[in-house]
Structures are given as structure tokens and as C-alpha cells.
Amino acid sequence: MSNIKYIFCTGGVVSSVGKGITVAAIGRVLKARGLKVAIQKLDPYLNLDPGTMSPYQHGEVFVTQDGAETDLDLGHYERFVDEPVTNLSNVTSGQVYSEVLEKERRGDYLGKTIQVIPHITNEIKRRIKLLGKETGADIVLVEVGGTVGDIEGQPFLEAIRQMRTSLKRRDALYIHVTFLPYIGATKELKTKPTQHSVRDLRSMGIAANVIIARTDHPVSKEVVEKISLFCDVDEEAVVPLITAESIYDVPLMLEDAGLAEYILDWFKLEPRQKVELGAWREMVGKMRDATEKVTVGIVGKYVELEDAYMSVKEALVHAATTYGKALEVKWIQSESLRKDGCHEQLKELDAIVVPGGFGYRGVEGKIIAAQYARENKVPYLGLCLGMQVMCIEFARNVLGFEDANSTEFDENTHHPVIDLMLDQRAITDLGGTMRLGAYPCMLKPGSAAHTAYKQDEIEERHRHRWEFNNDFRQQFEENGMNFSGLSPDELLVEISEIADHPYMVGSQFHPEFLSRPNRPHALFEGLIKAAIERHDSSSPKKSRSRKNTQKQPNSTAAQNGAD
């Protein structure tokens, strides 16, 4: 029988109440102690991955290093486990029951009638102990997606339940987190909504053996003992987890709070060295004690939800800790911007960042920002669409192409300086058909990629059907467009940059996937340090003032996947 030991996680009374950073920080403790931990997220959703939805449903898609399109949980696993998440690591319904339809088609099944139970929930569980054998993992962590109670979920709660029949008795463990409503009248902590979820899991046959309990107010050792006695879990195994000043401040809570350890004792399982956080406290204390704001725009057309930014988002407080700074981040819509008004939203930025994304609404608002950025040599950094609008508005306003632009928003133009890609060409399904996962890239020497990366060659994950049009190339670079990085063939490009500007880059890539907390991306490290730079500039006295207690950071290069 495998030695592999499973932790199930579910989540109760209310919705974002925070499972995927709670699952992310216990996988940090627990490596923390030297064992190798596998992450899941299991989503009810009919979707076969998040690729098609649209970011106000879902939130950012996370890119893996094999090329899977998944749930931005993967990328909180990522960030605090340090170690690649696989298409292995993102289960949805879409997924299993595709499977199950495909083998019932091939007649796998010999004629039998196909139901939840068994053949759903079989192959749930098949994916389940397939990412512990693929991965050698001694803790699976699987994250179930929802709250107790959808409808839509009991066919993953069902297969969790299951999986406990064909392990011994202390290989699962199952972690509950809820919500602690207070009522302000009272000013207490309730804890029936909580009771009422747990016995909702009980119903369908799993008992929590964790509670986490979420709460914006301190938590009493009372309600501990309340939580403890009716929902039947030990005391110690009762965790109140009070909302964080940051997210990175989680695994350090569970941590102190003795969860890893409670956990170890119910697995029957020692420890592998000596607890191994003090460079991940180093780093929250440094993120708790900066007060020296860098105030970086990010343009977007979906910044109502901050979520569907959240890898750039967390690769900018990476590399803004580094330098022992604060981020202050300015949500730009990019519908907003017009050419006469920007300097009012832009002018206060130290830099601008433009993300990926899709379709043609707020594109010009995006070409606006990067007009504004290199006229005005405001630190830029430009992702994938990023890049892209920073070489169309170089193309319209230093070449004079004045109808320049992507394919993707103008068939029709006499100047597509962007165009779909050769092997893009034939597609027609929209899932998981782009230029998904890693690929190598060549840095070219004295480049201020180069000079960010300190190598020669990286490789980095994509997620894009358009790239620059080669038969502009010569054009560009007469003219101060700077391409520093490019496939190993040299037939696409993949890093662009501004020869006579402080910082200005454009990737055709996603960096933020690769950023981690204490190791930021060098290209985000690049651009805060070119930000700071620009501040720094524009208040001498202060300047002068930290010149020599700047602490520069350890590295600046990312480590291209190698987790």
C-alpha cells in the first residue's frame, strides 16, 4: 500500500473565505519540515479549464510550466510551495466527465449504465492518486472548490469521502474552513453557521478532523472550546485564522498556531529537518516594516477585479520588497485613458505596467499609457498585449504608421506590425489551442534584459495566438526598437525593449508566473528598481538621504522553472 497521506479541504458557510492561500500556506509549513508536498484544486465547474471564461468569472488564468490553463489558486500554490504545479495539479468537472463520456464512446465500459457512482467519482479519484505517483509526493493536498452544500460539488465530496474507504484510517486527514460571522449588536463571534456547515459535511459522510476557522475579529479560547465540543474536533485542532495584513503572514499563523505539528502527529509522520521559515519571517517582516511607497499604474480593462491581475499584482509586492519598499498599485481603467486626459491619471506613477489580455475593447487606452511612457520615460513593463500595444504605438507615432495595429483588432490594416501567428492560423477552437507553457528564449548581450536576467538563455511560459510581424523588424530597430530577446530559431520575438529609455520592456511572455516572493522576477525587480530610480530623481533630499542604506537585492534573475 502507497505510503502517501492525502489532506482534503473543504470550505463552508461563505465562498472566498480564503482555501487556496490556507491550503497553499499549510503545503509551505509542511515543506518547511523537509517533506515533499503535491497540490490539487478540484473546481465543480463544467469548463473544461478557465481558458475561455472571462476574467470577471474566474479571475486570472494560471499558466503551467507544461502548458495547462488552470485557476489562479495554482498560482498562490506556486508562490508559497516553490515548487511547479502540472496539468495534473487543476481537476474540473468539464475534465472527468469528458473522460468518462470518451471511454463510455470506445465502449470501455462493456454496456454497463454509466452513473456518478462509480465511474465519476472513480475517475475523480484516479486523478486524485495519479499526482501522488507522478509528483513522489508524501502529502497530497487537495483543495475541493465551492462550499459545502452546492449542488454542483457532491460528486468531488462524494470521491474525497470514498478515498478514505481504501486508505488506512490516519492517511487522510480533512481540513474544514469556515467563516466566524460578527453581529456588531452583540459584539460577539458566531459560531451555528459553522456548526451548521460541519453537519451539512457530515451528512455526506465526512467528518472534519481540522477546523480553520476565518474571522476578522480576535477569536477567544470560549469559542474555541464551542467550536471543539459541537463539532467534535480536538481543541487543538480548532485554528482561528484572522484576516491577514498580507498573505504571506498566513503560513506563519498556521505555523505558531501548531497546525504542521498536529498535522504530523495524525499522519504518524517525523519531520525531515528542522523547521525552515526564518527567511520566509525575514521577508514578511520586511514587507510589514517598509513605509517608502513605489506607486506603480497597472492598465487594464479588468481592474474592477484585482484578481484578474493577481500573479502581476504579487510579482510587483515581490520585487517591491526586495528593495525594502511598500507597493502602492493604481488601478487604471484603460477605457479611461484619452490622450488629452492621461496626464492627470499617469502623472503621479513611478511606473506603469500593462498586462495581458484579449479583444479590442481599452486597447487604446493601453497604447495611449505606452505612448505616455516612453515620451515621458516613465518606467514600463509590457505583458504579452503589453508588449504587443508598446509596439503598435511605436509603429504610429516614431515610424508614422498611423493605422499600425494587431490583426486581432483591425483585419484590415495596412500596417499589422502584430499578426496572428503561422500555426494559429487554422484553429478554430478556442480552448487550449494558444502558444500555451514553457519555451526557451536567447537574451542578446548589454540588453537591459540581459542585464536584468544575468544569462544568456531563460525560458518562460506563454499564453497568446499573436506575435510581431517579422517584416516590420528592420524598421524597428533603424529606429531604436531594441528586440532582446528571441526564439532560439530567431523567427519570434519574445522580448522587446526602448534602446534610449530608463526602462521600457515588453514580454511576449508572462513573467509574473515565475515571480515568488523571496525570489522576484528579474524583469519586475528591473522595473521597481528603474521606478525607484525615477522617485528617487524627483526628491533629491530624500535620495540623498537613503543612498547608503539601500540594500540591494540577492538576485535578480529568475529561476526559468527550476522551482
Contents of the next structure:
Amino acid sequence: MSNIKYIFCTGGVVSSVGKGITVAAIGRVLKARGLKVAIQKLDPYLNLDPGTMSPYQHGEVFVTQDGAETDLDLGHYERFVDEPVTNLSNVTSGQVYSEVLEKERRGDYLGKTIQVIPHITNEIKRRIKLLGKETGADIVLVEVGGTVGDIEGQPFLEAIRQMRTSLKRRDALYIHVTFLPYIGATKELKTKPTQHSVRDLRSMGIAANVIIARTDHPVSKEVVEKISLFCDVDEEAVVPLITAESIYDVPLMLEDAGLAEYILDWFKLEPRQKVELGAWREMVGKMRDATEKVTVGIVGKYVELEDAYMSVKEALVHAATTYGKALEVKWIQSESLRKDGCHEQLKELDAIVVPGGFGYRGVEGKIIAAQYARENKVPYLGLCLGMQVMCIEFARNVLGFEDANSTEFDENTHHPVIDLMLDQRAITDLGGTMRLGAYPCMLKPGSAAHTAYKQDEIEERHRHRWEFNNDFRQQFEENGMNFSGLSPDELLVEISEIADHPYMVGSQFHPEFLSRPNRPHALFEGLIKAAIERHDSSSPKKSRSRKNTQKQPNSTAAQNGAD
Ligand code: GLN
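Alternative state: the form predicted together with ligand GLN, after the form predicted alone:
Once more the chain from above appears, this time first in line as the rest of the complex follows.
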């Protein structure tokens, strides 16, 4: 029998209470004790992966090193636990059903009737166990997406119930994350929805061992006792988790609540080292203490749903924290940008980020933002599509190719400066067919990218179909564009930068996926450094007075807070 311990994490009462962050934070406090942790998200939807879903539906698609397009919670897992996740870490109902149906067509089931139990549940269990086996983890943390009671989540709940029967009783731990609503009229937190949710879970054969009660208000001892009594969990296993100022507070809150010790006790595991959270605490302290701000505009088309740019925003937070600054993000709808009016929307920014995207909507606005950044020497970081629009802008306004475009947006342009990669031309399926995952890139000495990375060779994650068109390389270079990052065979442009500019860098890859809270990504660090320099040089008085006085009359940022 294997010795891997399993933690199964379910949600109750309502969704959107930060179950993914909670699970990631549990991973962090366990890793702080020297244990190897692997995390997996079970997603009950029928899509094979979120790659083809609208960002409005699903938020960001997080890309793993091995090129899987996954749920954004995997981004939290990587940022908190700081171990690369793989395609094994995201299992959807779509993948499970498709695998089972493929086996059925091949005749693997020898004429049996294929059923949710045992065939679907067996496939789910196989994937859970595979993660433990492949990663050599001490503890596998499994998050079930959605909440208890969702019809589509039932096979997953049945599978994690069955898991216990094949394990020693104390090798499985069930954590239920619930929410305590606050009744304003009587000023009290209600535990009844939690009790109901725990009962629902029990009706599926799963008894919660730990309850993490998310709430917006302080939780009294009586409330904890009540949950313990009615939900049949130890009092020290009821962990109130008040909405934190920053998501990076959560591991510290769980640590201070003693959750890791309870878990280790449950599993009869000894910690491998003294708890190592000192650097993390310091980082969170630095975030909290930062008063001077750096203002970055994210110019995208999904800005109404900030989750669509989750890793980009977090990468900016990490970099700002390194410089002791509070990040203020201005979300700018790219569709709203016009050449003649954009100054009003962009003038207060210390830096501009144009993130990734697909489709024509909002592209012209992104091109305008790139032009503004180039002409006004505003630090700019372009991520994938953000790099492509930077090249389109350059072609139109510096080289004078008025109709320059990507063939993604205009197939008939005479100047297709961004064009479909050869190996993409025959592909018709949308899902999982892009250039995905980690590829190496060589950096040119003396470039902004090389200065930022302090390395000659890097590896970064990709998710795109289109590329810079090499037919135009020479003209671009002769006119001030530096292609400072190339694939090792020099055939693909990976990074472009404007030579005569404080910091205007575009990457064909997505550096945001590799940024960690206490290890910001070089390109984001470079951007924030340039942003601070610009801020300080353009308004030295403003920045000094901010230090001394808490509020500036014209500073909406101070009221809005760090994010
Ligand atoms: N749509 C562009 C491409 O496929 C950019 C993709 C992205 O930004 N991730 O090449």
C-alpha cells in the first residue's frame, strides 16, 4: 500500500470564496515543513480544457510548463507552492468521459455496460493516484471544483469517497470550505448554511474532518464551538478564515490557526524541517507597508473581469513589492481608446501592459496604446498579442506601412508583419493546437531583455498561433527595433524591443506564468524599475510629498488601495 497521504478539498454554501487560494495556501504551509506537495484540480465541466472557453466565462487560461491549458487555480498553486504543475494537475469531466469512451470504442471493456460507477469514478481515481505516483509527493491535495450539490460534481465526490476505502483511514483527510453569512440586522454570523452543506456532503458518504469557514467578519469562539458541535469536527479543526487584505496573507493565517499541525497530526507525519515562512512573512509585511504607489495600465478587452488577467496582475504585484511599492492597476478597455483622446486615459500611467488576446475586437486600441508608449517613452511590456501589436504599430507608424497587420485580423494585408506559423496553416481544430508550453530562447547581449534576465538563455511558456514574419526582420532592425530574443535556431522572434526607449519590450511568450511572489519575473521587474524611474523623474515633488502625506487630493489611487 502506498504511503501517499491525500487531502480532498470540497466547497459548500457558495462558490467564489477563494477555495483555490485556500488550497494553494494549505500547500504552502505543508511545504514550509519540508513536505513534498502535489496539487490537483478536478473541474466538473465537460470541456476538455478551458483553452477554448471565453475568458469572460472562465477567467485566465493558465499554461503549464508541459503545455497544458488549465484552470487559473493552477496559477495560484504554482505561485504559492512554487513547484511546477503539469497536465496531470487539472482533470475535467470532459477528459474523463473522453478517455472512458475511447476505451469503450477500442473494446477495452470487453462488452460491459459502461457506467458512471465504476468506469467514470475509476478513471477519476486513476488520475488522482497517477499524480501522486508521478510526482513522488508526500501529500496530494485534491480540490473539487464547484460546490457540494452540483449535479455535475457528483462523480468526483463519489470518487474521492471511494479513495478512502482503498487507503488507510488516516491517510485521507477531507476539508470542507464553507461560507458564514453575516446578518446585519442582528449583527451575527450564521452557521446554518455550513451545517446544511456538511450534511449534504455526509449524504454522499463523506464526513468532513476540517472545516474552513470563510467570512468577512470576525468569528467568535461560540461560533467555532457551534460548528464543531453540529458538524462533528474537532474544535481545532474549525478554521475561520476572514477575507484577507492580500491573498498572500492566507498561508500565514492558516499557519497561525495551527492548521498544518492538525494535518500532520492527523497523518502522523513528522515535519522534515523547522517551519520556513520567514521570507514569506517579510514579503507580506513589505506589501502591507508599501505606501508609495506605481500605477500601471493594463490595456485589454476583458478588463471587466479581472480574473481574465490573473497572472499578469499578480506578476505586477510581485515586481512592485520587490521595489517596496504599492501597485495600482488602471484597467483600460482597449475598445475605448481613440488616437485623439487616448492621452487623457493614459497620461497618468507610469507604465503600460498590453496582455495576450485573441480576435480583432479591441486590437486597434492596443495598437494606439503601443504607439502612445513608444512616442511618449512610457515603459511598456507587451505579452504575446501585446508584442504583436507593438510590431504592427511600428510597421504602420515608423516604417510607414499603413495597412500593416497580423493575418489573424486581416488576411489580405500587403504587410503581414505577424503571420501564421507554417505548421499552424493546416490545423482546423481550435482546442490544444497552438504552440504551447515551454520553449528555449537566446538573448542578445546588451539588450534590455538581457539586462533584465542577466542570462544568455531562458525558457518561457507559450500559447499562440501567430509569429513575427521574418520577411520584415531586416527593415524593422534597420529602423530601431531590436529582436533581442530568438529561438535557438534563430527562426522565431521571441522578444522584440525598441532600441531608443527606456523600456519597451514585447515577448511572444507569457512571462507572467513564471513570476512568483518572492521571485518576481525579470521582465516585470524591468518594467516596474523603468516605471519608478519615470515616475520619479517626471514628478519628483509629487512623489516626495506622497511619502509625507497620506492623501493627495487628486489621487484616486490612494482611495482605491493597492489593487
Ligand atoms: N492571437 C495571437 C496568436 O495566436 C496572440 C495569442 C496570445 O496573446 N496568447 O498568436
